[in-house]
Amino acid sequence: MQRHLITSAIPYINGIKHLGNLVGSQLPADLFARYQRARGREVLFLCATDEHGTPAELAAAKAGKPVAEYCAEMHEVQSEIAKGFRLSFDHFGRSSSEANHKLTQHFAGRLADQGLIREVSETQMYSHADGRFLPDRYIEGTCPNCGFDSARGDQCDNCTKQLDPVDLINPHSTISGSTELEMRETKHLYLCQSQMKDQLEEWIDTREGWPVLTTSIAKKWLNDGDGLQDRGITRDLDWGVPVQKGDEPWPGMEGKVFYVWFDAPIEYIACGQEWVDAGKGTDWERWWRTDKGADDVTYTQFMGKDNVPFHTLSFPSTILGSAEPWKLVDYIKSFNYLNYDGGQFSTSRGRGVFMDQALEILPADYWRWWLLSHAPESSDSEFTWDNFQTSVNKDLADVLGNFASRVTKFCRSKFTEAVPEGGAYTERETRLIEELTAKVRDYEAQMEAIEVRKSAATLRAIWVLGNEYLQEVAPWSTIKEDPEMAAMQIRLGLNLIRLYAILSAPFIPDASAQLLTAMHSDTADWPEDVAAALEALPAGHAFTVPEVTFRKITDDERADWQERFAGVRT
């Protein structure tokens, strides 16, 4: 059997993300994840809340609550709208678990003992006003490389360059605003990637089929300017993994937490021993350790483009850098930029739809189809209001949904609520069945490379095929004439229904499971066999006629939202 670790790239506790975050790594992940499963494979989908570092305590304190507090309340939100979505994790963790601390105290020693880690004295910014020195994330100021306005200290997520605070034009404390700045002396820990470099290269270059979004921003971190450098794994904080090696003080690091970019890649291997501590599995090993049976396992991640950098370079420098026998990830899969309505999400402005927002307005089936079938592989991509109000009311509403409800309402008025018995097929009714099974084969490879907009298109063309049969074959006026040949024809049509929601549970799975209800199938065994699939239920099967699957976005619904979420414009 198929084994797959899946991994999405975990979000920061400091709020509700927007939908872009959404389809940038956890939605693809669980499309995959849910699509494997349906095939009969073995799976393992972690996830976690990111919760260490400057995002957490500044909004803890924009909260009025300890970090601790905040952090605990937001996972739980978090983990909520999650579920909301329908992502199917089989746990949701947190980077602030007692696994994750002892584990990457764990890798800390495991590099100083192979020579990887350094100490430094060095210079770091200090606020006056703040009375602190500031990490990388609370300073802000105005990117040296692109002229974007608010790149953070150790990095603009505009140009994703790799930055430190004195690189910044205009800096200024993200804490107070002040910019009475210095610099003074200050000690910390470096992960010597720089020495890493070959190895890192040549593991690169052995992964098959990356994305070239993937290598190509991997390698410019590689060999562009002076190459690789080592990176600080340490910061003047009071939250966060204390910095030891393994459970021995670290001299001189008092006081210090290990830096957020290096604790947070841990948790993924955390995340599985969470998964085991809370009685959800067992033996995490066999997925992380090579040496325990995880050289079977295909590990997928599913991130951002802004997160590339990290996960092909810096969180292998530190399973490499072990030399332990850790799990590689096999593949990753990165994405573009989704932009909002002409601009950019931006959470300040309130500008863009919000995760909690979208699941006020509309189930989750209407957004994952819409995210799923707009993906931002090859390039960013922009939400708009006609956009998703087009693609819910022609993709969900009139060809799935109508394709169900003219089906099994056609047959209640003209038969009964079970599948009928009479006719035999025909040629047309064998090219249908020829057409399906190649592009049901075609949907497979697709999903199998994760070929997300691509799958999404296929799914749709899988649908059409049945509305165009049924146009064709027009069983209102056959039955006039032959009513067995009505009678097989919409048997057929019946068995397209539970085909359509086996096929598309992995995009929209509250509307599989409702068309699987209906059509009262107890299994939903994937269509090996298009052919067999389409004779599952039998002459004499009972069945409901559905509830509408899906409804349409009015005119005034799709004014009213673009209006209210355009936020404050500058």
The other form holds:
Amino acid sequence: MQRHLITSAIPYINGIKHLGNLVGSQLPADLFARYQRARGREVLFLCATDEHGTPAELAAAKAGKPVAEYCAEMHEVQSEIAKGFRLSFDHFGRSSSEANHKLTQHFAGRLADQGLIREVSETQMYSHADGRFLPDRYIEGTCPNCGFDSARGDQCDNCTKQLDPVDLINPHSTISGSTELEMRETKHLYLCQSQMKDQLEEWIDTREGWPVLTTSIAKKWLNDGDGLQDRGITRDLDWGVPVQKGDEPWPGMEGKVFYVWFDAPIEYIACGQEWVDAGKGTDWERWWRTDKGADDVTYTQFMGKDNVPFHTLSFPSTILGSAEPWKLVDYIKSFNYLNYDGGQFSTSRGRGVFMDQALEILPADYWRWWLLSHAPESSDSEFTWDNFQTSVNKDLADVLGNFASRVTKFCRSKFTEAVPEGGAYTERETRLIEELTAKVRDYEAQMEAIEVRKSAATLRAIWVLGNEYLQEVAPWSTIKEDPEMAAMQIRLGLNLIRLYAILSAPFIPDASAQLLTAMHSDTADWPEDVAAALEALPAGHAFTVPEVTFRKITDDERADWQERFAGVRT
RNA sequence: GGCGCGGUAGCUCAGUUGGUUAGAGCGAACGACUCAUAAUCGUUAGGUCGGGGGUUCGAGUCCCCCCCACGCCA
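Next block: the form predicted together with the RNA, after the form predicted on its own:
Up next: the whole complex, starting with the chain shown before.
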């Protein structure tokens, strides 16, 4: 049996993500996971929260809570929202877990053993009032170039000049406002990625069928300027994985933690352990260790384009550098950005729709369908309320929902609430089945290839076939002269509803479940044989006319939401 | 400034290794039907494929230059 390990880029802990974040990783990953499960394959779908680093500490301080408590709460919040969107993670872990602490320290130790870690002394800005070293962007002062008084330590937002914190005039901490800053010497560990360059490049060159977006970004980082640079993997912070060499202390590194970019991807693996610890599985190594059964696993990662360098270079450096038989990613599916109504989604400015707000307005399926059918695969795409309204109303309410409605209601009024009996297929039905079969095979191929938009378009075309058929055979006419013929047509129509529910489940799981329930169908096997699947509901099988599956979005709602989400999140 | 990804019908997008009259959905117009969530189905309209050169028997599809948008980096 095929086995699929699937991970979505792990969302950062400080706050609720917007729809652009959702469609860039978690949602398409869920689509793929659901599809593979529906095909009967064994799937392990993992995601987690990325919890370490300065932004988490500051967010916690702002909330007046200890950082561990803050993260625990926010993890719960994100977890609930994920459930709301029906993201079917086998486990939603935490990068701050004990498992990840151990594994991160293990990898660092292995990398050191392999000669891939070096110590570097550098100077960083230390704030006495804050009692901590400050990342460049948390220091502000007057720009020596243009005189702008809120230039950050890494760059001036006014003149865009790249800066070093020591360049600033009257530098101060943006956390406390303190001006008691000094450059202090500190020692950090660097991962020698530069030594891995050839190995990484060879690996990437031999990957087949990867999205252009993925490989072009990777190659750029490998060969741009001086090539792949070594990167610091430690920080002078309290919140994080303490620096250790495996189980041993790391002399000179006391009080330091690993930098978030180092421990975050390792959480993909640690999450497998958490999955076992949570009692949901028994053996995580058969997914992650090629010497323990993971040889036949296909590992697919999903992420936005901003995360590609970490997944094509940094994390593989960790894996390959360890010289241990860890499972390396097989396919990286990356996405461009989703824009919002002519601009970018902005977390800091509260522009756009955030995951919690989206669920307050409409059920998950509406968002899932629109976002996936407009996924930014080949280039950035754009969310507009107008497009959202027309797409969702047309596709879900008119084409799919109304199909279920017209068939079931017609049957109830002309026959009974049970599958009618009698009649036999004609050439028209044979043709319909042929067309359906061809489209279903296309749909499968596109789903296997993770062609998200194309899959959605094909699924919609499958829905349309049902409407075309009904329109053509017109059971409301045939019933007048040939009731048996009408019975056969409607029997097929009812079975089509069930077929559609099964095929659509990866995109719109709730609606799919509702339709299956209405059809009183307790099986949902994938239609390997479409003709057979269309006989699953036999004559006499009772059903219930479903509630309106998708209500339409009104013009008033659209206008209201358009205004509500234009500005600042309240 | 460098690099990357794009610029295809009003809108959102497909267009394989260059090959007959450039496609889909929505929107629009017209028609059919009336079972259904004023739904559905059909037909039609509409594009010098960002601009200009070049290679080729032939280019949206390859090469060069330019313009525009977005992003990343300096």
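Source: prediction; values computed, not measured. Numbering follows the first chain given and starts at 1. C-alpha atoms forming the largest set that superposes within 1.5 Å between two forms make up the rigid core.
- Shown in the overlay between the two forms, fitted on the rigid core, is a CA shift at residue 170 of 2 Å or greater.
- Annotation: Cα of residue 125 displaced by at least 2 Å between the two forms, core superposition.
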